[in-house]
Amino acid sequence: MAKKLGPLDIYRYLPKTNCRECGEKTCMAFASQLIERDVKLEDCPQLMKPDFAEKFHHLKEMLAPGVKEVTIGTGDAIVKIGGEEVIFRHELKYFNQTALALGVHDELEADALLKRVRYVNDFKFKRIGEELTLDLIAIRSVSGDPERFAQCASKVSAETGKPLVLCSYDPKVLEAALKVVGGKRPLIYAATKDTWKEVGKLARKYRCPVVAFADDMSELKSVASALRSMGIEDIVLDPGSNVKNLSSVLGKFVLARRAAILKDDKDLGFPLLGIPAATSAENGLEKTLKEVMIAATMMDKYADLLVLHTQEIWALLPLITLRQNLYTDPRKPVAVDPGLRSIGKPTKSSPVLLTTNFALTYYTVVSDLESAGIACYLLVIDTDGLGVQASIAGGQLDASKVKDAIKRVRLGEKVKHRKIVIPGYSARISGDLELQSGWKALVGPMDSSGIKEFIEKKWSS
């Protein structure tokens, strides 16, 4: 989708019956939702009829993202990369998060190999209600021995359900592993100017996505074009990751993404792969620090898949946090459902606290309450996903809304007292809240980390 589409561009190819079978009130509304990618063409029953086959095909091409979406793996373990259609996320949003793969190789001792695989399996970190994980395991052939590489791939596959990346420049080595794990649709790395035909045949035979590699952009386009000429469309591009010349690497990433989205270049319209530790000569802490900094920079500049070496938690946490932030929808705040929550096992005498439904605020407050061991009720107000200060300033959090929420959740039946702790930044609504609701408003701390001390000093049932 090289040009920015408007609803009218889509509407002209729709049935224009306003039948509502798609769930939208009008065909124009359906067109708008298609652009936002909130619905699919298949959601319109009229478009699925034979009479609309040509228009359906035309719409499919019009709506195809500039960067093709590529799926790695099978079943519930699939990872999707690419599928992007904007250069800057504020133009729409980014859709498929940068996938993170941890590297292993076929000369690792069995215990060390399984330890790294299990590390990926078990890696989970919860932040703002989302479970953040590592996504794939990249198996590299160091030995150059097809049989040894196949055995390594078999061991890894037996130990994990994560999708795999098979890494070798030798088609014979790749084929040996594909005979063992090809049914799991691994990503094949890599087809080059010398091996594109052999590797392309493997990709077709095993129906696997394949990486096109070249550190020259013209050569990369040629390799991708050659693969496409074989009927292969699930391609990932590696323009080289020479971290000694990072500016050149990033320049190639940007060039490829701009060509795909702004110029509709079909040969460069594929996800991008980066290997931030590829040629780093440093050791230990310095090497890990450089790897994570380069990985973060690559992620900022359109990398769809990163192959990492480090498994240091202090290095991975910033990366997965950055990824979560980049791939949130900038058009709307991240929010949780409003309502009444029980923290611990509250009783009729337990405190009642108030917060907004902005996800970052909510999960921070909940975490502080749980860490402090405070059994209480938490009343979550619908502020359109805004934090306390913004919602107080904008009127999304006021006494009337809190009064209505107290009544709606029947808070008076849950506790025998009539006191509620409100955030320090909402102090200005305390008087009005008391007048409207009949509940005493205790102005709590500015930061939820101070709730424990506040409750100990100020609360008495």
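Since we're looking at a predicted model, the values are computed, not measured. Definition used throughout: the rigid core is the maximal C-alpha set that superposes within 1.5 Å between two forms. Positions refer to the first chain, counted from 1. First, how it differs from the form predicted together with the partner chain.
- When each C-alpha is placed with whichever rigid part superposes it better, residue 204 ends up apart from residue 387 in the two-part motion between these two forms.
- Rigid-part rotation between these two forms: 11° for the smaller part relative to the larger (C-alpha based, whole degrees).
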Contents of the next structure:
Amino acid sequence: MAKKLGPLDIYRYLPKTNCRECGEKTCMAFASQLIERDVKLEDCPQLMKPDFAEKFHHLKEMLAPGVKEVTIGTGDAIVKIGGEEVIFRHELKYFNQTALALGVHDELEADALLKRVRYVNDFKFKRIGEELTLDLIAIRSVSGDPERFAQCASKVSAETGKPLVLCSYDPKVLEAALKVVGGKRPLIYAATKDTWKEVGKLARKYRCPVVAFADDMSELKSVASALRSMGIEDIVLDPGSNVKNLSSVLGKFVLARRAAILKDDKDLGFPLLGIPAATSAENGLEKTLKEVMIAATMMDKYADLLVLHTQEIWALLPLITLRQNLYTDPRKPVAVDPGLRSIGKPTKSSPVLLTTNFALTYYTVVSDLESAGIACYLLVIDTDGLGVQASIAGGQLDASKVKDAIKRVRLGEKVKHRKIVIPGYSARISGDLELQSGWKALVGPMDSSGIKEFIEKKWSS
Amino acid sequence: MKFDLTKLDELLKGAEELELENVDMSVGELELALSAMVSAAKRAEYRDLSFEALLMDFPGRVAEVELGATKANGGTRKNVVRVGGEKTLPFYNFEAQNPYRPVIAYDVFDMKVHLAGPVRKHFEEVLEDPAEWAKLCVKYGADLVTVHLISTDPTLKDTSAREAAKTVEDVLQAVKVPIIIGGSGNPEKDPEVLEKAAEVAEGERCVISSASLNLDYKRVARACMKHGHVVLSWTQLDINDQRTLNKHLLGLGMKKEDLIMDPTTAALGYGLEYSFSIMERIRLAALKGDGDLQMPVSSGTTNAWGAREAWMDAREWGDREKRGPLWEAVTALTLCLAGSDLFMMMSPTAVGLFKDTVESLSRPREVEPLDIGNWISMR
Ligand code: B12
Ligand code: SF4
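Now that the form predicted alone has been shown, please provide the structure of the form predicted together with the partner chain.
The next block holds the full complex; its first chain is the one shown before.
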């Protein structure tokens, strides 16, 4: 989408029947939703009829994001990257989060190889109700030997459902691996000025996405354009991860993204690949810390796929958290449904605690309660998705709201006592709450990690 | 979807090769594959294209603010620190060179505070002596030092404004870098405390932190104007509030060159996205010419240590000696890329990492080309 579309631009091509089959009240409303990407063209049954084929295609083109969405892998195990249409997240939102690939290579001992692959398979990190994962495995050809690379690829493929990236500059090496794992639609790394034709043929033959690599922007555009001249449209761009000069990396990432979104440059309208793993040449701890900083820089500035070397959890945790933050929807706070939850198997004399429906707050509290092994009821108040402090400051959490919620969930029938533990930061509503609801408010600790101790010391039913 | 198969022959004429092994495609896929071959028929070729960078020429510019005063300007600082002056987004060196690098202010408190383990170990010996603490920060490479007069809070020690001002004098004696003076955050007491501090630091061009909408900011601002200091204009994650407060301060007769703003730092994992987008919006507005937002931005990056992932000693999260500093460094880096100029930080390890990255981001573009390709074959 080169220029910012308004609902009217879209509306012109819609059936204009206001038939409501899409679930929206009017075609105009549907048009607005299309721009927000909350619905798809395919959701309008009228538009899918043959008469509208031309308009459908036209709309499809109009709505195509500046950065093409590229799919790696097959079946359930696919990873989507790109599909972005704004430069800054506040202009709409970022869509497909930066995919993370962990590198392995064909000279690793069998044990070490399996260990790394399984690490990726098993990597699951729960944060704010979301499961954060590593997404792909990048296999590098260190040996340069086609046979060896193919064997390695086959071993890895047998061990994992995660999509692969096959890395070599030698088309013969790539082909050897594609013969065994090509059916899984791996990402081929990389086509260059010298190899675009052979690698392009492989990409076509195995119908795989392919990386265009060049250290220079004109050359990168030329390689991508050459691939496109072969009819290839699933392309990922590597403008060169010179990890010693982040200034140049950032410049190229930004300029490629501007070209895609503001200039509608079709050759550069593809996801971007960064390679923090290129720090591997250096040693030890220093290197890992640097790698994280480089990865964070790239993630902040448009990388859609990163190849990492480190598998230290303390290094990955800040990165997956940063990714989760950047890719939240700036249009609405992440909220959970309000209401009464049971943690463990509460009885009539179990404690009742109160929190808000901001996802970060809710999941933090739930995880603290679960790890403390406290069976209890948790009353989740609808604060429009704000945390405790922010909603106390802004008035979305007050005594009358809590009173209403107590009534609505019939808390009085669930437990026989009349006491509720409230967050430390909400102390100021405790008096009012007792007056209005008749429940005794016990002011808990500021941080929910202190709940266990608090309950053990202060709770008696 | 309908596809006119009669055209197939025609389309395929001249296609370089036809590979339809294991054909098992849906019509859609077939169409795609065919269109690929159609293009191939158009001749695959490599043409030397030239990339033309889309460069922005922003009309606005961030004000340059000078912190600290040397003898020549009536102070006793050894050097001044400059922030702001940006013409483009951070490190967009391809379109304009912003004049200054981000600067680091280390935090010092006027009473013993609880610090996370990985931070405390660097300051263990000096936690009860702000002057010594400040000296140590300079050793760790501080561009500035912030003295937080938190003991003035009535619910803590209720230290008097006069006594707190003495601490400020001690720190000014102890170090020669420019300083920032912070209150306790108590809106009733802060104006008095900051006023007194501004008075004793007359001529040193400190940053006074802070003027905010919930306290008598006029009193703070007037004290700064009278004694020659810079005001930190602090709001909480609300760009309109920030604009309003800046307007008020400018209305009192302050200049952009006498202001820094702090739109609040929410840490990595705890709302970083809010701070990121607010700072990005502020900086873009400034570059586009919004005079009410053309001040350098400060980040209370130390907030990162409030995140449990930073301080908690949890085995499943890995070594916190590395995790904690990274948490702070990634918070700083991300907000730096969003437009922040000044970073209040705590961990020397985090500062080192951040500075190192900034260094790399500031290089001239045409630095010795690395053999980038060799990452594949690295062992
Ligand atoms: C992100 C943020 C925002 C976001 C909102 C994010 C959201 N969805 O809630 C936005 C930008 C919208 C925002 C707005 C405002 N904010 Co705000 N915000 C923050 C920030 C940076 C982080 C808050 C956060 O997410 N914390 C993490 C969550 C998990 O914390 P929590 O909900 O409190 O939960 C913890 C505890 O309360 C406790 N807990 C939770 N449940 C329970 C239950 C029990 C039983 C127990 C015992 C404990 C417990 O454990 C949890 C984990 O530690 C803080 C500053 C900071 N660094 O803390 C300011 C802060 C909360 N905001 C503040 C303010 C003043 C505001 C505004 C009023 C400012 C404004 N400009 O208008 C508005 C209010 C908006 C409104 N209500 O209408 C102040 C509140 C000051 C105060 N104490 O009154 C803070 C503290 C900043 C400050 N230092 O001044 N804010
Ligand atoms: S289904 Fe299509 S035609 Fe009917 S209201 Fe929705 S957009 Fe309009």
